[in-house]
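Quick heads-up: it's one chain on its own, the form predicted on its own, in structure tokens.
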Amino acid sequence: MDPTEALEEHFRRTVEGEQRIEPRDWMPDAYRATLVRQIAQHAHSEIIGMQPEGNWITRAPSLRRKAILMAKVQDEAGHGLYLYAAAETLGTSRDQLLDLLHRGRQKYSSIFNYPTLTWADVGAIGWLVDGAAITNQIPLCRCSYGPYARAMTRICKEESFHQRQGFELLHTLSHGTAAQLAMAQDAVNRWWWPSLMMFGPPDAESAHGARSAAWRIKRHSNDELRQRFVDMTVPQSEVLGVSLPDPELRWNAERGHYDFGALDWEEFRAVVRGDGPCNRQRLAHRVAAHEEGAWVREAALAYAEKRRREPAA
């Protein structure tokens, strides 16, 4: 056995006895390239998710609710910075991802190219979107590269509060007035079928997921976590007195789960090539945003280079 069989098999032996991958470990290429994709695609999705419910900080109803939807805001750009360290031990750095992403090079995740039309919406985002991302999220824990692991297991104890958080929220609207609960209601019937897409294509047409699974980077695949996250929202459905916009949804005995209606397809295609209600817009932020803290950056560094040649006290 050459060497770089050796280092293969010592991979293979590795992954599948459930055991970590670390930065400084033989890898093949196409498994760090597709970390680096993976890990890009969440971290992008972690800070262009704060633009719909950061433009609802200043119209939140109430401190209580402003301080709440500002603490999740901060928590998402936590996330963000978690999982850019992530891909930078894989020897990507920052700046070329950010540089991909304003590029329109790499993705972030189809969700956030919706509006946030009411306030409301900010609970759907905090119980569907946040939900899904859970479901998502919660087997990446267990992800064979020990960063992206690790960071994961964070993320995911905030977001837990975060999809309580929309619940609260949509709870207190669609027990209140009519009008609350109508609004509580338009928002749930727009967020939920976007929220299905979360989870990428169905299984047949997914382009990473047999090697990603092989790889035990992903756990389950897109169909088995989407069926999972229905599962688990309908009877919270049902606790919030609002229904899901689906005549299609009933229980099925004989499978033991939830069936549904088929989803868009299309809509989702036109969304992730950039062809969404907001994909320009979110993108343009983002840009925008990057270039107006260019001045924040270079100070940093600045301050940086000037104690690191300061002599030691």
The other form holds:
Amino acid sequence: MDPTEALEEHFRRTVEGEQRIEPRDWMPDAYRATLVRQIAQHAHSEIIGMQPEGNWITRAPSLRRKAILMAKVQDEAGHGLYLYAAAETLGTSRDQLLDLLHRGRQKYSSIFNYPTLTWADVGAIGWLVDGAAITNQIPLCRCSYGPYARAMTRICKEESFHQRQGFELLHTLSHGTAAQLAMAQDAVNRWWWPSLMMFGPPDAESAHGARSAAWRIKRHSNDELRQRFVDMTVPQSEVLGVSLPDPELRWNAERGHYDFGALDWEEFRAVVRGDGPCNRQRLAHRVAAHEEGAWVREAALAYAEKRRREPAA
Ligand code: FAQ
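Switching forms now, from the form predicted on its own to the form predicted in complex with Phenylacetyl coenzyme A (FAQ), please provide the structure.
After this comes the whole thing, all chains and molecules, with the earlier chain placed first.
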């Protein structure tokens, strides 16, 4: 066996034996590239995902709600940081990845291109968007790449809190006045279908799905996770007292799952292409924040350099 074959064999046995690949280990170039792509998209989603909810921090209806929302949005920045750090272990710097995001060369989740029109949207994001995120991300805690799996373990714990706070917020609204219930229902109507799109294209169109499954990066297909999310969410909607905007949604005893209507894949493709309701605004805001923060990065570097030059005490 030549040395490359031996390395490939070792990689294959590690992955198939459910052990972790670590940064020092040899890995195929395509495995590295797939991880960088997915982790970067995930990191970008976390930091762009701060915008829709950040929009409501100054208008939260009480001090308690404001404190909770600020903590949640800060958590999202932290998730971005864990994920950029995980990507750095694969040899790509945070600067490189941010540059690709800012030039529109890397993606972030379609969901964050929808506007937050009312306070109830904050609840719908927590309940549905974080709920979908957890469904997708719990299996990633068992991803074959160690640093990504470990980052996901921490992130999932915090996402569970996020999901609960969204549910509690919506529950308060849906059990409040008629106007509050209507506001909660309107938010659920607008966020339901985009949340189902977060799981990605149908399996037959998932370009990376099969290979990522073979590499034990993804543990379940896009459609499997979408179904799991629907099955989990329908009973929760009953507790909330809101309906889900899908006339075809019904329990299928034979399958042991809920059937649901067809997603508008044209809309999904348009949003991923950059033509969603808020794509341009989200990216422009992100680039402006980066530019306005340049002085902070410069000051931190200058301070680190000063400390480096100081003689040890
Ligand atoms: N939006 O071959 P596949 C959060 C792209 S949660 C945009 O199936 P893959 C928490 C895909 O990249 C949200 N693009 O791809 C939070 C690929 O394009 P490419 C983030 C999408 O990777 C909550 C092409 O379509 N979560 O942020 C989307 O095997 C509240 C073909 O697709 C993650 O990123 C989409 N929805 O499966 C924060 C989780 N779906 O790269 C703030 C980790 C697909 O060839 C507030 N990622 N595409 O140009 C994953 O699990 C996977 O990457 C999937 C896609 C499942 C998203």
